[in-house]
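What follows is one chain in structure tokens, specifically the form predicted on its own.
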Amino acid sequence: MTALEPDPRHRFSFGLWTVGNRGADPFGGPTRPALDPAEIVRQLGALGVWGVSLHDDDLIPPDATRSERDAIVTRFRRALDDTGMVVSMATQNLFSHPAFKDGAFTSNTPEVRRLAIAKTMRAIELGVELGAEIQVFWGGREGTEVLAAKPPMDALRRYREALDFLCGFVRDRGYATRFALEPKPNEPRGDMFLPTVGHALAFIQTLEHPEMVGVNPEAAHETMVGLSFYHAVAQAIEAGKLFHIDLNAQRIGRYDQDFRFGAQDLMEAFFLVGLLEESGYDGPRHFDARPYRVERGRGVWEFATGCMRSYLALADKASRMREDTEILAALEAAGTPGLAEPTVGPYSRAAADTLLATRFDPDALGERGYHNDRLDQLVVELLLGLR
């Protein structure tokens, strides 16, 4: 086995909405047959993936009987059972139907409303039935376009409602399932509430069970208005909050593109690999990307063995980045080592007065550099392969 081949002990995952991509865009249809749910899974398994994530309606048609549910959960639990793959995340679909174009649990309509909780506490006992410990909550319609529609502190009392019940929910049945919120400012809504991993993790804070409801950043969704993923990811793990998170490259200021993992701006790739290898996260690592529209047969499965590749080979540059002893020396040199030491510690009166009473020399302080331009080019050189 190679540094570069993925098993299942990197706890690597894709949706089946990803690979499972038809290819079609605003501007055009399909450009790729519809795959099977067990099929994804048998092909995802032969490239040594661990799990598998599902929107309800992916796997299960909205119209389906209860006799034709249990016969496609029977015939995917086969495919799982056979490779040995689990089912890592499961979510719901509340933005599809036109019956949510005003929102899911924001929209204007209460019946909606009840009728967007019913279908994710269904969405969740198929969770739980694949074996999935984490529940997603992409608020893809929880938006608006009119300001004057829709008064936002209402919205957000109507979302934290809606969480709460399906918390009482998941607690009532005695599940394991925990909750990721996945933030997002805009597409399809001209705005949409809960925008960025800052937003959810204050909102989530008001909840009535803040401990089982964390965050499921997605690299794009960050990017995409010139956020740094990197720090998104880093504030929700030392919240506690990284509960789940969704990996793929995404150009600035552009639609969300859901680009192959690696496909954009290597140098925030690597730091963010580093950060998840070094943090202690053991969650999946989830692919939320899917093939360029282009592609067809083998390439959506070059794709998918693409963005593994990418997250293997950007985890063995960062271990040496740890290893390299020029690095090592600039990054003294940055002084960022000082940044782990504590500033002043504990409040006390003392403490106040003794730093009150220090005489402090700005004009020096103010002299020293931090070679900051050497240790950027040490990392360049460290992805271009030149160290």
Given for the second form:
Amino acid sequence: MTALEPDPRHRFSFGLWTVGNRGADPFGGPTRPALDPAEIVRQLGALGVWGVSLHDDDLIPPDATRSERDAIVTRFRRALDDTGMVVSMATQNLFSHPAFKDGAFTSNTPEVRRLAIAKTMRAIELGVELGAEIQVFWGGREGTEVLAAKPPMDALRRYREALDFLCGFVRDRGYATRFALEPKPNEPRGDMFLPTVGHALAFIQTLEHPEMVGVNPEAAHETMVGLSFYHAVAQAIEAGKLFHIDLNAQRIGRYDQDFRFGAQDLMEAFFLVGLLEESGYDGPRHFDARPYRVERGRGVWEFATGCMRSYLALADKASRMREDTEILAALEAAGTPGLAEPTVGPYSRAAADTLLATRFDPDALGERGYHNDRLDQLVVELLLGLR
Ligand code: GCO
Ligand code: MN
Ligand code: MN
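Could you switch over to the form predicted together with D-gluconic acid (GCO), since the one displayed so far is the form predicted on its own?
Below is the whole assembly, all chains and molecules, this chain first.
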């Protein structure tokens, strides 16, 4: 395995809906033909990809009979077995059907909410049947354009009720499935509930089984609103809640662009990859990106390869950064190792008294320079291939 050659050991995965995306946008129809899920598995397998993820409806048309469903699953299973690929994550489409236009778990119509929970239980069963350990919850329609229409506290209570019920279902069935909530600030709704990683992390602690639920942060979603995705992922890891990740690229302040991983903000992507590689995160490196609308045929697979090559190239740069003596010296000059030292340790009255009796010299402390420009420039030059 060469440094930039994807290998199943890298645990790269793609959603069926990503390479299978047909290029439609709000202004124009599809520019690519539909791809058969089993064919997607074979193509990705040949590229060294480890896993695929899917929405229930990506694989099974919603109107399929039980026997049609089983035949589709068998055919798909065969493609997985032939290629050695796994289903790394499953999820449910609670956003396409008009029934869900006002929300799924947070629809104002109780019957729609019950439909959403029933559809999700079936999607969980499908995921378990295919070996998925993670079930993602992206609340595509959970939100509103009209603040008056949907009191947010009621919406959050219904969201919690649905997740608690579904955790109960997983436990009752004895499944090992863990849930990962995927926050997004807006699009398609004007404002969405659980808009950021931080909101989701706080909400999870209010659930009946918080240990079963983590997050699935997506680069595009935090970046759309100008937040640091790197920081969001770090906080999720630090909370023990990074269960899954959606990698892609995005410019600040735009619609959800879902570009090829590495296509924007290489500096942020570089720190993100370093974090994933060095934190012990062992979940999927999952790409939720789309080929540009102008791609067709081979272009789709060039897109997939590009996502993985950029990831591997950045991982290589991250390991070089750790060995670069000039950068290590610049980190010392920035005081970075000092942040890893405990400040005061646990509280004790004696420690508080000592601290209160200490004579600090704020003026002297204020005279320190941190040489962040030099450090930053060295990292830029590493990324530019100058070191
Ligand atoms: C989006 C989301 C989706 C979800 C997917 C899995 O903005 O469209 O990122 O792609 O990740 O539906 O739940
Ligand atoms: Mn997205
Ligand atoms: Mn996503």
